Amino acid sequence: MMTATMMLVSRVRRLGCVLAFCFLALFLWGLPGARALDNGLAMTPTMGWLHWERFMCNVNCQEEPDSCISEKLFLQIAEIMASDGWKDVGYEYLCIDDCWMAPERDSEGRLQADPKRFPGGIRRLANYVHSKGLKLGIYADVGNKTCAGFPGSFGYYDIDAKTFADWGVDLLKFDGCYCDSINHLADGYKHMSLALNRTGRSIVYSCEWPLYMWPIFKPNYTEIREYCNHWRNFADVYDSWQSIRSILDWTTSNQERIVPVAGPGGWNDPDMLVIGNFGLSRDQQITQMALWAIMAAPLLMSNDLRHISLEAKALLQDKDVIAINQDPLGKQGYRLRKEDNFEVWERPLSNLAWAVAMVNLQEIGGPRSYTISVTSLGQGLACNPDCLITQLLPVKRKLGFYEWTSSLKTQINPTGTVLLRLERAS
């Protein structure tokens, strides 16, 4: 049985696979068959719940029956997602991460759920999840083992894809631990994508391909988009402000490369929402929600919906913020400027509207005022000749009518964010 410390070490060690990436000239550029990701899925960012950050690899169901990775946990979360408003606002994927498997494949080479923790198997769990109007996600790994040491899919891509389809799985999170070469990594991600499509079942494909490429060379995002519905670029999110900051810093440092490739059917994934847990203040939770919406990120919560505050629930279920994340134009936002420990982010929306987030990164003192000319927003178009501005976060209120020559002044709490929606007035 793995301890939490062992699991953290395993997640860090998984990047060790890149040490074997020394044969770049042998990179495989394709596999026979139709190009993947003509699957019509993830036309807006995926929304749902994923167990990893909150529950990790707790398999000790004897001593911790309410927080171990088991059929019981997912049945309870499915019930709450269906009955407590989560499904109604768009959170539809209930996703299993690592540690669901038995230690060995069955006699026919198929993956199997741990029989003690999932006595009904994944098929029965999928049936229950579907009966609630939800969809089921599952986890596997491109390498020889998962990050936690369970059976990997290397050499079994086709049989695993068929197994997941037979079980009724709707999303696959495909990790990249225990790979042994660049060929293995790239070819494996492509092979599984094509194998999923060949099953005939609609299965969202969530990759970690670029995460494992970055330490050696810059990923080819045009190619990755051809195979994946969304893709992780950076390290696992933790329940801390430092973790959120590091993800945002990485994103802004690489935005010229990653923003243009995002759009309907394929999204950059900055990892899970940790709102409703322990490490973020109220303002920091607002910042994560606002900027994940601006970034057109998959909204995959990792928290305990059985024990979540009304305040965190209201933030996660904020329909106005979700509407920005799910905007059908499908353009990822970006950081417009950084000055004096303030950041301004913006995102183009449908119907010529814009979303703007102003972040106070200062971690000392009280709320600070920030003033910006509206002519600088939305590439000079958002308020040309005028616009109506509504503040969505931290509380919703109409700010009113602004002309192109107007200035906008806001007050922002430390590590907090003010999220605005700008709409044409005429």
Given for the second form:
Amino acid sequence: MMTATMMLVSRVRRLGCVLAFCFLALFLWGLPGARALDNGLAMTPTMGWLHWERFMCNVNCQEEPDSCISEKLFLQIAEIMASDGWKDVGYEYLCIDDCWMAPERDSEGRLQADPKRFPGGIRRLANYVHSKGLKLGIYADVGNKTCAGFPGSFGYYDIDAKTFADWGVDLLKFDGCYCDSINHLADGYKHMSLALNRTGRSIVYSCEWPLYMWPIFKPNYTEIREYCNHWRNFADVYDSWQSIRSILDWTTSNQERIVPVAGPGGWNDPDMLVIGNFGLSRDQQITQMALWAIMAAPLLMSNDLRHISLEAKALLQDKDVIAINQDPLGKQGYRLRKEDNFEVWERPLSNLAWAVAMVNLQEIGGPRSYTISVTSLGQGLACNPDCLITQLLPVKRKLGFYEWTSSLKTQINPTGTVLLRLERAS
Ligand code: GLA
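For comparison with the form predicted on its own, provide the form predicted in complex with ligand GLA.
Following is the full complex, with the preceding chain placed first.
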């Protein structure tokens, strides 16, 4: 005979299953329908290192030989990526940003590296990078000049694509400065995508197309996804909490538009990881790492791997967090709710698992506790009928078994994040 409690539990379970079915239907309905750029690349978000945020356009090798944009910097970073565990956890692409070029093209119209700062040229650098088991990324611009004023690719898309392929380049970051019309911008991004494909070399295509379109009109993400492997939507990241917050705020304000379009082969790019630099506290670095994992963002670090704290290194090399970022289901997470200066984000993972991040955005006071009913997580599915929860950040800790009706209590530092992984228990 059923007791009243048993009946209640069974009714709650039945309700759980009905709700779960509705959410599943909604969820499937929301699957990205858009075709991805058909180059077989970036099936999970690109991981690597990109010089811009940390080293910018420092061309003064006389006075700053260790931090100017030169082959020496890239040779050293390549060496460290291969020997200090970076490559082993997935950071594969070593990427050059702006300011690598000589001020003029060569006599045949080809881009050339600055001969003083890159005496061996890009091909030799690429060979070295490949010998370390890594891949090389380079930078160019769809318009008449790069953002820092070096030669742009407008009118040279085919030549430049061929030059990069000949050099053995594996990724192109294509910027959008100095483009005189919105038509040139769109046509240029498409033209370069096709030109890269025609070279026959596998080259990841990283765009800034939507970022430069937004001020004029709303980007067509379905189209962008057909041409780019990832695309920047918003302003450049800086080494500050304000910058990280503004990126998260932009993302949540636009999530209905940008989340459904992300998936294997094409990703939203909220810009570089600045962990290991000067501007973020420990908690803020944790927030960046956790949220970039939830957002299925390319993980392109911009820091000095020659001088990085053990703490920052451990965070950037955290395999559990990287596994969330690289989850093969390839669905971008989103903000589920905001209340009382807390944000809850969640991301569906393969094998019916979920990642959940809880952020304490309050910048006054100490750690605050936040309690959430697990029923509300994972569209009603994550803990239905029960789940095992592991806290991954700020420290890894097994939290144990949770039933559908239970609550989870956490303590979160100001500007910090608690990142959880929820797995099916039964
Ligand atoms: C733009 C891009 C940055 C960087 C610089 C280089 O601002 O958004 O990521 O590439 O140009 O000049």
